[in-house]
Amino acid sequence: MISLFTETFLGVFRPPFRKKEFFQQLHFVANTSLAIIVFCVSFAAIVTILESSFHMKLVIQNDSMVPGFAAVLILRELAAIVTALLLASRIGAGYAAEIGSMQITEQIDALKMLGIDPINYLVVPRFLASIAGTMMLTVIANVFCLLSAILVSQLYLGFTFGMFISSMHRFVHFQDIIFSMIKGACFGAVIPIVASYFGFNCKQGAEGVGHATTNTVVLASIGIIVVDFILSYTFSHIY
């Protein structure tokens, strides 16, 4: 897998540059995933702010810090990690099934016989599209998370829009957005590498494809959580 990542990363800078495949994969990653991600992260934000308010009232009898606390949690962790895990399930399984099917039907061997590098043709466009798409979806997820939190704060917690923004301003900084985008890019890089690895090593038959997709979702999710820990620990020394 490390070898595959190295070859893919080097392949980004080697011609031919497959722009058509890149935009096709970007559409698959970003456009077709947008609705489900917005839906899920919005409800995750609603649960987060309601639970934060409940427990703050329970412990310190005051929930005035809820908007700021929720905004920090959303920008630093929630939006990026939920987006990445949803994409790992959706596009990771799709990539593994697609490449695995090509492997067991000997389409990968056919590409090699035609002098086409399978990594350059299959992995590199998916790698770049996943990074770009996950970054964009992370930003959109942040926006909808905050909008959902603001709406719930107004309807159920008694915070006005101005109060929410004022409280958020004391906790949130512009670098939080940048760090969130960096996380999105790193998470996006994990998914196609894991999926391509299991796809290229897929065993014969429908059962082999099923195992490849299952292993991809599990290992990509674990990889995302581990990378999130490493990045969060690193960023904690920068704040």
The other form holds:
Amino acid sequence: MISLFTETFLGVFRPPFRKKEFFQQLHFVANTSLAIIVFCVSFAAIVTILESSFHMKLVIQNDSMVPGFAAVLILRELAAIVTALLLASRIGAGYAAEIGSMQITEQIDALKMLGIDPINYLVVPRFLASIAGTMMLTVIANVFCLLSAILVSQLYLGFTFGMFISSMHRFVHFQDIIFSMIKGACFGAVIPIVASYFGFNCKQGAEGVGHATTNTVVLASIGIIVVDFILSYTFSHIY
Amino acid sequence: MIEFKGLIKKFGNRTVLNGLDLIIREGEIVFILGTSGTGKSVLLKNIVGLMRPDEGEIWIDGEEVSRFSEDQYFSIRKKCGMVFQQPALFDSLTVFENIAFGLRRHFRLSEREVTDRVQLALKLVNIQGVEQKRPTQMSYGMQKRVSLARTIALQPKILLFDEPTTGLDPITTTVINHLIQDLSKQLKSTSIVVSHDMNCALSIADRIVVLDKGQIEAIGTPDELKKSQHPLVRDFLAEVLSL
Ligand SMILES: Nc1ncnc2c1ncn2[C@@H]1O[C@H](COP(=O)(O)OP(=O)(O)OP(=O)(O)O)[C@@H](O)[C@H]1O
Ligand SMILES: [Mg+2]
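Since the structure above is the form predicted on its own, I would like to see how the form predicted in complex with its partner chain looks, so please show that one next.
What follows is the entire complex, opening with the chain shown before.
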């Protein structure tokens, strides 16, 4: 898998650059995942803010810091990781099944026969599209998370928009958004590499494709969480 | 010329090709027969580097290719056309694009020439009017023929067919078999045909190779094989001779 990653990474800089495939894949990653991601992260944000307010009130009888806390949590972790995990199952499974069935129906061999490097043709566009798409979706997810948090705190917790923003201001830094995008990009890189690895090593038959998809979702999710830990740890030294 | 020297291919501890020696001369049509699972497809894939042998050598036109890198293999693959056992069509592309893909890649052709060659190739395999269909919208037999068309459109010097007629109706089978014969005459190409069709092998092969358990059990011209007393060869012949 490491060699697949290196080859893909080097392949990014090697022509031919497949713009058409890239935009097709970007459409698949970003556009078609947008609705489900906005929906899920918004609810996750709502739950987070309601819960933290409830517990703050319980413990220190005061929830004035909740918007700030919630905003930090959203920007540093929630939006990026929920987005990435949703994408891991959605596009990771899709890629693994697609490449896996191309493998077992000898389409990959047919590509090689035409002198086309499957990594350049299949993996690189997906890799780039997934990085770009996950980054964009992470930003969008952040925005929607914050919006829904603001909305809920206005409706249920009695914060005005201004209070929310000023509370947020004390905790949130501009770097948080950048770090969140970096996280998005790294998570986005994990998914297609894992998916392609299992796709290329797919065993014959429908069962083989099933295994490839399941393994992809499991390993990509684990990978994302590990990468998240490493990045959070690294960033904590930079703040 | 293609030459195998002591070719060994293993999967885990299962030996599929077990020290195979064979010379295929230029312009020859060689049929490879053998029961299911003896390694016929594996042998073809070794020629074009889609699988690599564990031991032994493969010589193609004076070059030992089995240790070639993927990039080096490009020149070999350009010379070879392979019809896979499965149709192996790119299912994100239409039939036209499937055939045009390799043409555009290997030759500098105008769009007009590409269209002409795609149509000619489809005509040769006896289907027409499917250019804009997707592979998934067609029957297995049609896909198989498009797959043949995709390969012959490139007019390669070495043609590798993995069961080109299995699963096709008898009329199309005859068309395809004649096509293989014509191609090798017209292009002077070398053809290796993996097949179960002894009848056809006897009529168009220059030589027939019978594989069993990763080794060559019998080899010879159709006439020589007809006289062979080898039990496996007789089994293959039984069906044809009883007709
Ligand atoms: N990628 C692979 N991994 C492991 N084993 C394989 C692989 N490909 C082929 N084999 C094994 O090698 C043996 C030969 O396979 P091959 O596909 O060459 O058979 P074949 O002679 O073409 O049979 P058929 O007439 O059914 O196509 C089989 O037993 C198969 O299990
Ligand atoms: Mg086979």
